[in-house]
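Below you'll find only one chain, the form predicted on its own, shown as structure tokens.
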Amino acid sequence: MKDILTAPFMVEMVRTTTNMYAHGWDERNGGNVSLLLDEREVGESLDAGRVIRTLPTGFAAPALDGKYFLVTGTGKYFKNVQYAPEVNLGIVRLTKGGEEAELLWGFEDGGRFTSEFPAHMMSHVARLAVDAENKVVMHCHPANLLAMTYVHSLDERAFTRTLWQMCTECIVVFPDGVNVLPWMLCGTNEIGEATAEKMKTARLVVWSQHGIYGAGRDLDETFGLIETAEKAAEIYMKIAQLPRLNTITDEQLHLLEARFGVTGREGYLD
């Protein structure tokens, strides 16, 4: 059996969480990541029949029954993942319609999955219904996107258009735009349900005054989505109080659509 710490999915998770911390997106124990795993890949490095313990999830997700996830732990610091992945990460298999999670590896200090686990799983259900290849849900606290929710309208069309106008690549990277939730209490099924609903139409969901949720086909794509939106928000925050003499026009955004074979979200461009 292969060493699980050298499995490609584990190596990428360690690299990604380390990079997220280095970017300043995941202060202290902020942020969480979940990755849907292939059962065959898990079997190459793990005895899937050996259950360490069973954890209640507090929600139901029949669509994910039997699915395996690599997930960050509650109260864990991303800066420590590279040094002790077996403590800060865990592999779970959902059972009983998603109401229970069998721990198969990790959380060796007695820990458990992130408190945002319900929100992650609900978002996985929503994204898989749109794109069966979407395997990652990522939550973090990028400073400029947070700052933007204090000074910019939370209207999703206006928010998206502002980000598209900040960087030429934005409409290419996230043509589906950005959805926005008002402030809600985190760690609850309510915010999980609201996020999942927003995930049906966009891979990026901003939690006002809190952070952002991103979804994608792999860790690189999801990290890149958030990275691009955060860069655009940084530019916006630098110029928000200045007179704007130039901008990327809707006509130019349409040119980008044609050049890169993407279609901006319906109704968002004039």
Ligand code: 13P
Second form
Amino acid sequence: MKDILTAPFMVEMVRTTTNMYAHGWDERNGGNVSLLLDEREVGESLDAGRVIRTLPTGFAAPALDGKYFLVTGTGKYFKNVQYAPEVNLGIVRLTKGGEEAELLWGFEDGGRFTSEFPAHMMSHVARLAVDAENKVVMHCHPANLLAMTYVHSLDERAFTRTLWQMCTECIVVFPDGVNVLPWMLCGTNEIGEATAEKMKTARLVVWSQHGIYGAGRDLDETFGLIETAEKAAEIYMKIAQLPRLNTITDEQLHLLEARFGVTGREGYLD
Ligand code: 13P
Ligand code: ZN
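Let's compare: the form predicted on its own is above, so bring in the form predicted in complex with 1,3-dihydroxyacetonephosphate (13P).
After this comes the whole thing, all chains and molecules, with the earlier chain placed first.
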């Protein structure tokens, strides 16, 4: 059996959560990440027949039955993941149509998966239906995106267009744009269902006055997606109160689409 702490998925998860903390996106226990694991990969470093505990999820997700996830724990600080992955992270296998999670590794202090497990699992279902390669759902609290939800219209087209106008490469990185949810109570099935619905049409979903969700094929890509949107929001928050003399025009955004072979969300460009 290989050492699970050196498995590539574990090393990447530890590096990513550490980096998210370093970026200031995950104060205290803020944020959570889930990574869909390959059954074969899991089997190389742990005995999948040995279930430590069974945890109810409180929702159904038949599409994920039998799937394995590496996920951050509720109340755990990203700052600490690198020092004790076996306490702050867990590996679970969903069973009973997603209504139960079997803990196979981690949460060694008796902890459990993030309170946002519904939003994570429901978003995995939604993204896998669009892209069979999707593996990551990531949530965090980046300051500028959050700030923007206090001062900018929450209209998804307007929000997306503003971000696209803030850095030249935004439309290339997230041509599907950013979907936006109004403030909702976090940690519930309701916000999970609403997030998953928004995930059907975009890989970024803003939770107003709370944070953002990103989805992608690997941890780097998903981190980069949020990083790019957050950089754009930072530029916006720097210039929002100043007279705007220049911008990236729709004509220029169309030139970027052609040059990089991407298509911006339908109806979002004039
Ligand atoms: P958890 O500690 O339960 O993951 O919650 C953090 C968070 O960001 C809630 O939205
Ligand atoms: Zn949060």
